[in-house]
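Take a look at this one chain, the form predicted alone, written out in C-alpha cells.
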Amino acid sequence: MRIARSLSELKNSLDSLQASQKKVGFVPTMGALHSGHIALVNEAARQCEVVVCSIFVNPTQFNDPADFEKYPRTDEADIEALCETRGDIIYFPKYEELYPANQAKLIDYTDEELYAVFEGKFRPGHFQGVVTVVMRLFAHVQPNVAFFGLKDYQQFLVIQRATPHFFPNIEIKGVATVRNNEGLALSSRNKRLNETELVQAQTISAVLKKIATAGPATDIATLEAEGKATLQAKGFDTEYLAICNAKNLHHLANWHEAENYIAVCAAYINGVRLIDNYLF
C-alpha cells in the first residue's frame, strides 16, 4: 500500500502503477473507517486493477462548525485497516490543493430537486460542499469508476447526477449498506455513541425495516406516523422519516406513484445525528 500526502505524490504513485493503462477505482472517504468503507475498497478492487482511497475531512460540507470539529480523525488506524485490503494507494489530499486560492469558492452547480429535500433541506450548503470536493478529487485521481456507500443514499444520487456535468467518462457505483448483527448501519458517527446509545440506535434500522416489510399493504401516512412515534418513545429527536420514490426521493402520498421505494430517516440521539435508509 502506497501513501500519498500531496497531489504530486499521488501522480507519482499512479505513474509507478501504470494506472493510465489500467482501470482505476476510487473510494473517497472522510476517514474514521469502518467495515462499510472496507467493503467499498474491496469491491473497487474486485472490479478494478488499481484502487485509490482518499481520506479528507471536508470542511465545506459541514453546515455546523462544531460538527466538523467533533468529526473523528483516526488516520493511523485507518492506514492500518486499509493495508489489510486489496487497495493500492491511500491519498491524504492537502487542503490548499483541493481549495487553492484561485478556486476557493464552491463549484457553481446545483440540483434543485435533491438539494431542497431531506439532507439538503436540513443541512444547508452540505451538498454544494460534497459535490465540490468530490469533483476536485476526481480531477486529482482521474478514476474510471468511483464507489459510494448507499447508506448515504441521497449523496449517492447527488453525485451520480452531478458527475456527468464534469466527468462524463467516470462511472458512479453504489455499494449496499453494511450493518452489524443487530441491523445498525455502520457509520463513523457511531464512534461518538456509548454502549447504551449504540443499542438505542438500533431502533432506527428496526423502524425502517418494519416499513419496508409492511410495504404497499399498509397506508404510507400510517407507517410514517407509527415510525415517528416509536422513535420518540425511544428518546430520539426525529428530523425526518419518509417513504419516497427511490429514483428521485419524491415523498410519496400513494404507493402507485413509484415502482421502487426507499424509507429514509435522520434522527438525533443525545446530540449525535444519525441517518439511515431501506430500499425496497
Second form
Amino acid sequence: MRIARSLSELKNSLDSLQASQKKVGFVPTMGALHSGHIALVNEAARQCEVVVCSIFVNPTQFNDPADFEKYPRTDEADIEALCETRGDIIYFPKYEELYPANQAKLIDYTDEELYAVFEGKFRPGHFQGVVTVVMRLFAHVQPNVAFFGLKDYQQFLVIQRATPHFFPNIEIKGVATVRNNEGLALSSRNKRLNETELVQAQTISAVLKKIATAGPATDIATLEAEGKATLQAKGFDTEYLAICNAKNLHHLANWHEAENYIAVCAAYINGVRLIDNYLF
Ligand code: PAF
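With the form predicted alone already on screen, would you show the form predicted together with ligand PAF?
First the chain shown before, then all remaining chains and molecules of the complex.
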C-alpha cells in the first residue's frame, strides 16, 4: 500500500503502478473507516486493477462548523484497516491543493431538484461542498470508476447526475449499505454514540424496514405517520421520514407515482444526526 500526501506523490504512485494503462477505481472517504468503507474498497478491487482511496474531512460540506470539528479523525487506524484490503494507494490530499487560493472556493454547479430536498434542505450548502470536493478529487485521481455507499443515497444521486457535466468518462457505482446484525447502518457518526444510544439507533432501520415490508398494501401517509410516532416515542428528534420515488427522490403521495421506492430518514439522537434509507 502506497501513501500519498500530496498531488505530486499521488501522481508518482499512479505512474509507478502504470495506472494510465489500467482500470482505476476510486473510493473517496472522510476517514473514520468502518466495514462499509472497506466494502467499497473491496468492490473497487474486484472491478478494477488499481484502487485509490482518499481520506479528507472536507470542510465545505459541513454547514455546522461544530460538526466539522467533532468529526472523528482516525488516520492511523484507517491506514491499518486499508493495508488489510487489496487497495493500492491511500491519498491524503492537501487542503491547498483541493482549494487553491486563486480559484473560486466552490464549483459553479447546481441541481435544483436534489439540492432543495432532504439533505439539501436541512444542510444548506452541503451538496455544493460535496460536488466541489468530489470533482476536484476526480481531477487529481482521474479514475475510470468511482464507488459510493448507498447509505448516502441522495449524495450518490447528486454525484451520478453531476459527474457527466465535468467528467463524462467516469462511471459512478453505488454499493449496498453495510449493516450490523441488528440492522443499524454503519456510519462514522456511530462512533459518537454510547452503548445505550447504539441500541436506540437501531430503531431507524427497524422503522424503514417496516415501511419497506408493508409497501403498497398500506397508504403512504399512514406509514410515514406511524414511523414518525415510533421514532418520537424512542426519543428521536426526526428531521424527515418520507417515502419517495427512488429515481429522483420526489416525495410520493400515491404508490402508483413510482416503480421503485425508497424510504429515507434523518433523525437526531442526543445531538448526533443519523441518516438511513431502504430501497424497495
Ligand atoms: O461520503 C463521504 O464520505 C463524503 O461526502 C465524500 C464523498 C468523501 C466527499 O467528501
